[in-house]
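Only one chain comes next, encoded as structure tokens, the form predicted on its own.
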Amino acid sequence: MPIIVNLDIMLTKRNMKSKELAEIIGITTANMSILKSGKAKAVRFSTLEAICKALDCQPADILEYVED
């Protein structure tokens, strides 16, 4: 898949767990697990902001497009 998830590079940079993150932003950690392997299909865009504001990052932090 060319889109990669690196959310796991934003949380060890902000020095917080994925159930931290996911406590902070309202998910549970079945479906932030889901979204850090990359394996979601899609991401609510109110999820993004949510991320984005708890890591202080941009999207572009933790979606990446890579052609095959």
Contents of the next structure:
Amino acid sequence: MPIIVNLDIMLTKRNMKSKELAEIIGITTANMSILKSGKAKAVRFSTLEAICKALDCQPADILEYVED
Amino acid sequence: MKDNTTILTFITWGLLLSAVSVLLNDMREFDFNQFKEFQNWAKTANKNDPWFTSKNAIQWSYYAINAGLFFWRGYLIYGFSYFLSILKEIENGNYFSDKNISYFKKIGNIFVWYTISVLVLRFLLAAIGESTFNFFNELKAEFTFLIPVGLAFFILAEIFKRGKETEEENDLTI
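Can you return the structure of this protein in the form predicted in complex with the partner chain rather than the form predicted on its own?
Below: every chain and molecule of the assembly, starting with the one above.
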């Protein structure tokens, strides 16, 4: 998939664990794992909004387009 | 939802049991001893006589076709039994499962093949009995409605296939 999820990088920058983020944004750790591994087919705007709010970042900091 | 599934399961069991009992009763009334009579005749028959025109052979064919009709009725009941499997899957919460898709296809196949086979057997019966076989009259018989029903099950299988894909997509939407 040409969309890369850079959630790990942002979590390291903010010194936050993925479990903590999952709790803040209200998703399960299993779904967080799907999101981080790039297996997710889609991301809801509400989830993206919650992630950006929790990590104090922009959507572009989390999502990146890389040509195959 | 579970209550509805339980009611439907009971109704399906009721229908299945009554269909099986009707079939068994018809089989009991059917004189299977005719086959033995044919075997006895086959042992003593003159080998030079043409086989297909002899009275016994025609009679035997008639009974063999009737037995075939019993087989297909049993096969149709077997097809109905897949409703129970579908209801079990629904009860377990697996609505758009691979199993349900294959059950719908199997039911569709059974319904369509039942109708085609019974039509062919009825044609053979008419041929043996030297009566007229009117294809369009046969199509008016109730059992031929199973062809559109079978096709409807194929369509349902396709819808469930698409439903499964959508469900998977939904599960992977965070």
